[in-house]
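Just the one chain here, the form predicted on its own, laid out as structure tokens.
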Amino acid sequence: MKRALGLTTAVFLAAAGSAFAADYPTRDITTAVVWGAGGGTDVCNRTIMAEMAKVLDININVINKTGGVAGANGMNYVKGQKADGYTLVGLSESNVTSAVQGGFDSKFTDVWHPFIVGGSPDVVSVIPSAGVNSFKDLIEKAKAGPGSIKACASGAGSIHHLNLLAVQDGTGAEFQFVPYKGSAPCQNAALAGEVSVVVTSVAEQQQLIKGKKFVPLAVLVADAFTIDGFGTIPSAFGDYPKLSEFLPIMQAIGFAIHNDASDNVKQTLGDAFTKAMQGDVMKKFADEKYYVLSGAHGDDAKAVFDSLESQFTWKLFELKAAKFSPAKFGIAKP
């Protein structure tokens, strides 16, 4: 009789557990953003989480867990939590370099099931004194004097640096790359006349473009891009169609959950994410922040991050800026 009672209790608890999982979420969710408060990844996450909270009818609390190599502290914190969908990690494409730099112990998509809100496209701009009026003029000038034109694109191995290298590969031009510790120092160096060419995002440059401090020549995506109060910036692909073989390499800002989370959790968050992305708030956010919205999640988003991880990490390894070979983590060569 006791054994029968035990079996009945076990069956009841299993059924209750299944019902509880099916009801996800039943309590507040926390999203730990790996970058600082007020930054692009933080603002993006606070915006999408507020919209998803409305869909899920629960609170989503956004906190910041900064520090470590390429956002390692925040990723390791969330990795150490239960894979139950109640702790998410807010991140960006830059986090894919953490493993090869010694901050994380796994390939990105071996751990994370990502959701991509989007990102701002990179733009090639020059300072007014450069005397260049078009992207084609810049490329021809660079080809005429290989390495004579100084260009900054944030740090070595960054998404902006990879875009500059892709421009060189797709056009045959050669610039003298000058690395800085971030987009802001790079842009400030251009304002000071240390470099002539800047490759950072439209979101980062837009105020300088509107103020006529920078002359935008081309965006590094297939379509032209419009900045309110300025006008339309053409695509670099127009004069150099071969660039399509190397670009676009876009930002991927969003969040992720454990790969080990249940299918129900992934489906529930995916449905809420899709609905939130289709709302007017996110469309307004994209307009104001000069974002191109993605909405990819699951396998589609993993494919994006696998490609970015491959390109970023092997480039860092080639530049001798990686602690470990990407091969150690099973990261394929691009």
Contents of the next structure:
Amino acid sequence: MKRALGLTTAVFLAAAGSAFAADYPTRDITTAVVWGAGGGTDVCNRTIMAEMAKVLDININVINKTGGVAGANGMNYVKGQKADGYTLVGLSESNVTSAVQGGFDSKFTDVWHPFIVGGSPDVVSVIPSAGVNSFKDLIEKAKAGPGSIKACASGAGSIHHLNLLAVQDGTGAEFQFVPYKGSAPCQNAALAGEVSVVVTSVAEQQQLIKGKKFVPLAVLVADAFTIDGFGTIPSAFGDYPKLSEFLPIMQAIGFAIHNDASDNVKQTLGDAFTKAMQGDVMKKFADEKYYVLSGAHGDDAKAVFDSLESQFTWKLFELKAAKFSPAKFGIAKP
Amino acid sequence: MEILDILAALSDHFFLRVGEFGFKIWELITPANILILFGATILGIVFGALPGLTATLGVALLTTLTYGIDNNTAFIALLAIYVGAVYGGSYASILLNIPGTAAAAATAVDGYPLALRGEGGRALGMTTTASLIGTVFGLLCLILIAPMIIDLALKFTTFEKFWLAMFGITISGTLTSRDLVYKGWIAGLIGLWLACIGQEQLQTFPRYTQDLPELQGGIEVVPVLIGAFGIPQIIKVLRNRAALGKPAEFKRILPEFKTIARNLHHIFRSSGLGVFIGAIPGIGEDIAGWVSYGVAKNTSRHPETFGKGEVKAVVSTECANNACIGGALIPLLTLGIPGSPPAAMLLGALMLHDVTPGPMIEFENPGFIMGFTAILLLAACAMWISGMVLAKQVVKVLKIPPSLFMPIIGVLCVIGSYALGLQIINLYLMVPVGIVAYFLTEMEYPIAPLVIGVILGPMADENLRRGLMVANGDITEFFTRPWCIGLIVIIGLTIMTQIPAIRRAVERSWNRFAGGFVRPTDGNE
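Please show me the structure of the same protein in the form predicted together with the partner chain, now that we have looked at it in the form predicted on its own.
Let's see the whole complex now, leading with the same chain.
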């Protein structure tokens, strides 16, 4: 009986498999977002999925599978599902640290075939009482008194911390880094005057920038960034070209499918993704959420994630915050 | 003359706002919204009352469910479940001595002795009205004096937060057993040790993690809370074949307005404290409950009645944790920085509905704060009505034979611990903590300080070390800031009152001073 059942299942699966290969997608797709509802990754996935659903003419359900080390629960859940393209994982650059922290057992791009929607660039801001008007001004001041200016950039080993470190490496200035549990407590500390420099994303700071609580000095990407109703924030690369050796380290928010999904699935999703990204809805989304859109998928996106993974994991290892050496997973040094 | 002008302008402004407010409420009252309002409130109360299901979890659940619903309706559901859950925690605290949420842990200390005396119904009635007053007080602060509160809250930097946590921790010492005063401190230190486990927050250095990835994130409060209060209670009741509280003596639904009136100063003090603590970013309802308990005990002329079923204590904690909601919304709406963990979930929900809170919110979404406050008022009223109807029925659970009821509670404890993040480690944590807590209670250790340690330990630890970092290792900063000095004085006084010799001396001189004016019944009301 059992054997018969097994056989039937096998036959069914084979039949189903071939059907999928020829024709994808034929039923609803589920996207499991590894971060909480309402967070950047969640909102981004809900928007892009709604657009892709229109292109693919099926439903895409977005659910949240949170928890675990660096989003490991959601990633392991999707990894355990069939590689048939019907279960996607919504994720971000922060998930690349899961492996070295003991939550996930492989190098990121060995398992995932990523699609990057984009992210909000990091911006260096000061509080008005700091009396600094330009990025150059700030760097010169920091150079004059190494470690005398207090800066916050979320927690140690976070993307904002990596951006601050890159600023130090690229300009030779030295700040006193004060860690907080996230961007919100860090920005709060700046409002209270506990630190004077803030490095977080434009999306996180925009309200405080427009409300004149923070003075934005420079964005840490190659191009200047315009905030509606405020003005343009110059790129830090202008005065310090050497920064381009270390930056940008930008958010990469998007989703991924199994690497061993069939080419047909990758192709179909890739086309739908590209089409969705070109639509007006995503442009409007980028404006409202202060994102820079990417649109990279497949090998291009893998290159981005490989670089982020290498920088993040080795930094954490250096901070002794990693459980395993990145070398264990074959992650190259930056 | 000038003063009169200012007053006239202020009252104009006030009446304009009240008019606007009334209109907004009128707009919100539709049959569908009312249904959702009460549905979410009752769901919130159930979430609060069940150990392990917290306000944060409730808001998180509805955040996903309300995606795609009209903004007003979604926010009605979210705020109703938030208010309901913060209030609902008191049910399990009072009736079972197992706090439904961390916010209601302080309520159990005096609420359960009340239930044992057969006054469980009365206590629930009191907490319902106290919670309503607390919530309304919080929302009035939000709508009228938010800018002032935010200025004050921003003065609470790392240094002040450390001393505030220390003040909470010194409450441990006031929760003692009969035979040895220091047992409260011992339980508190165990809690502080538990709080150390995991990667520390600043430099991510792993402490006591035993190389287990599950321990890296640290110890969750909820499983510890359930283990520490729930397990010993279940074992004790089943072992002694004892009944829980006496259910019979619930006589009235309406609150005792006289008792409320007598406790008005406690209500206002606790509500004020709640709003303020809520407004400090990152500190939430649980801490508000304990700090308010400590202040109520410290300012009472009869601190010895605390822990034995003191109505003042129950009113103070429940007022404070509900007032915390309005407080937590102040930095959330005006700065985009959530004031408490459930408010952080609420931030997510707002973003999902395309509202980015912050200084510009009134420009980008005119009238939003007014609407949000109107919804909060509706939620508070729905909570009060539901509470008044439910309280009488809920007390009946005490009629269920304990041999039937406690195993169900046991299962709920297990589910509650697991429901948080669906992590099996939380069960491995809850059970041993429960067993240790059982033996501790057998040896007459108070268990509340252990939970205080777990709740406040990380706050004290993180802020102490960050403070040293900010000040370049200079410790004087902790002792010279004005708010710090104030807190240190309060902590010093608290510790001094714990030393029996000093307390007796103070009591003697107080009695001599007050003479016959102190009424003997004063302590029990």
